[in-house]
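Okay, so here's just one chain, in structure tokens, the form predicted alone.
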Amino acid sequence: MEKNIFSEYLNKPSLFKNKDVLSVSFIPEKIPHRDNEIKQIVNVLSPVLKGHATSNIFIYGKTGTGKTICMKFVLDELKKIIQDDNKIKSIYINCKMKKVADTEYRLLAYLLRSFGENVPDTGLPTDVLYRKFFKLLDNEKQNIIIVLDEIDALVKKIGDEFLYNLTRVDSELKKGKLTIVGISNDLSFTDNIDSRVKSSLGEEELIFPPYNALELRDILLERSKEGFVEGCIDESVINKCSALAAQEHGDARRALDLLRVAGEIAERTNSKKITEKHVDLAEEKIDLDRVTEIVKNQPRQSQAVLFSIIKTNNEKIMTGDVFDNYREICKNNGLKILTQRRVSDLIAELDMLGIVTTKVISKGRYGRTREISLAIENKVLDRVKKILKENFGE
């Protein structure tokens, strides 16, 4: 009988004992180092138990500073105590997941469809679906709240007139309330809404601030322990995945994507150890897929001011530099060419992925312009580039 070609992998150890406790959407009993932010949301919607309304919140923190999972931890520990009393319910939604709210459409769908109401794809007029929506909240007593995880980009999406239709409404039920908590990687978040709709949200703002070396590497230790076999890890191994997630401003999911890559790249290879060498191994991995997956990710008018960026191959480049490639990839390529204004705005969004570094420099009397550079490695440069020229037929 011939030998199956998985056969071998069936019998050979494997240096994880729960792979699952290395992830980031995993949430442990006990999160370290986030105390105080935890007390803080519960303190804010704490008076949902007594059937009292609450203040909306708004949480802000850059990427892997641990806010999604503390928020998740809440409500977990709020459907623990609440148990079965429908009075209360929680609604958790990440804005960037695609055909859940991608649009104002599918976001209210979303919204009635978990009051289990039945709603096409598509058809319905979207203030029908608020009345809808509206009306099933008051029609009793009961808490309801919306976390709206990664709100910035659905604000991008589709503008903010939907957090004012929300929040409006909260002052016009007679039986329900609702709250609404915003997450989001952009401290400016707010700066740039609508003024109505900023006091109309009324809203409590906390910052989770970025870990420090030393507590990420208390979170990957307590990880470790689960997620590992006994003994197969060095603790240098925990020091340098730590030390270099700490420089990415203490990004704990970064953390946790290094040490269970080397822990899987140390698997492939046979070895007995996952050591320094894996986490160098992992880094370079990460890297390159993080890039070229935003890369492929971003709308082509994106991708062709990236591409304008490195053809202008400059140690310093304006964006004027930038805007007359641009134009040149357009006309080749039958894309429509957007404003000066809509162009920077593209390369502020760039620079926010963290694919380009931009810093605004005076002219004087000439005024301002912005200075752009490349903030990606050359090894990842090469794959980004080869992306861009099939994309763009050079």
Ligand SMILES: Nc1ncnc2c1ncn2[C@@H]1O[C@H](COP(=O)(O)OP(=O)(O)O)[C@@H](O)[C@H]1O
Contents of the next structure:
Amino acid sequence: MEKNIFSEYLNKPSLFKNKDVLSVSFIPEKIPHRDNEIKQIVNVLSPVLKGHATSNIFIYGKTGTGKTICMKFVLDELKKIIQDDNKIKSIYINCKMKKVADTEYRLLAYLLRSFGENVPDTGLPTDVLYRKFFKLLDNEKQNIIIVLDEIDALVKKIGDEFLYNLTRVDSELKKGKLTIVGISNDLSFTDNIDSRVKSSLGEEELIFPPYNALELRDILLERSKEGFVEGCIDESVINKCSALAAQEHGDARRALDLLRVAGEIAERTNSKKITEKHVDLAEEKIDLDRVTEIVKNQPRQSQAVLFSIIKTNNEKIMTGDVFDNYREICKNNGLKILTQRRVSDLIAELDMLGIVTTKVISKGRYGRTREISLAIENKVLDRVKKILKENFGE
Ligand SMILES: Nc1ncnc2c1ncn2[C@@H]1O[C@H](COP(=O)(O)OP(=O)(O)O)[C@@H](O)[C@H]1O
Ligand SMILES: [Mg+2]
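Switch from the form predicted alone to the form predicted in complex with the ligand and give that structure.
Below: every chain and molecule of the assembly, starting with the one above.
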């Protein structure tokens, strides 16, 4: 029989027992080190079981501190215990999801559809949608819980008026009761929203602290028991992933990514065990993928700005220096030359993405300028340069 090109892979022993368990979207049965947080959410929401009103909750904490997983876990548990589906409904929305929360219309349409309403993709005035929504909520005695995850992204896209309207809807309901749970990665999120929204959303506030290395270790141990074949991973590897992620900001997502990618690299290189060396390689790969992904997805103007920063490449790069290179790149590529002000905005965006870091420096009576430095590691930088060179035909 002729050898199949896949047969080698079919017979190759895998290091993974169940890779899904190591993916970011998996919800494990046990969630170590979040008992308190879960209990607090449950305490606030539990009156719905008796048909009573609850407070709105505002949850915040840095990325990877377990906000999403805890909230989903609580909603799952709630669903299991509810006897009458019509009396308590919960809707989870990740506001970063494209086509769901990028306009007020889409968001309302999404909410209405999750109640089984037919809503056209466009065309109706939003106040018609609000009225429909209000009627739906109020047509019987029921509790509705709406979870708006990554609510900071929502407000960035469509402002806070939607939240204001939602909290107002709640105060006008006669039969139905609405609870809003807002989750934000951005700790300063409430600084810039309408104070009425702020006080209404923040009736109960809950902060998720970063995990320390020991806590991350427990989380990874639990997941790796299910995820990997026994004996192919040492504790030193788990310790290393935890330590690296703890240095960052106690990000469990980072820790899990390191572990899973280390496993993938070990497997691909036919290693029988996952070692600390694989974790180092995983760290490099994750950074490379993250940065190149961001760079590739930037609009052309931002790419041009980044390219001009890279070309300027001094110890200390000032906004003014960048502009000369930027102008040159635009001319060569038929791009419109934006004002220095806009370029400055684009640089600030690159800062938010973690591609560059900037520091505003006061120059006394000469005003202020931004000092820019690249936040990309050398190895990754080579790859970024290559992408940009290709894009700008150099
Ligand atoms: N206490 C925990 N136990 C198990 N896994 C966790 C825990 N906290 C976070 N994780 C995992 O880490 C990743 C990031 O958690 P997530 O809830 O998405 O963080 P956040 O929403 O705060 O950014 C997810 O894959 C999640 O499964
Ligand atoms: Mg989250």
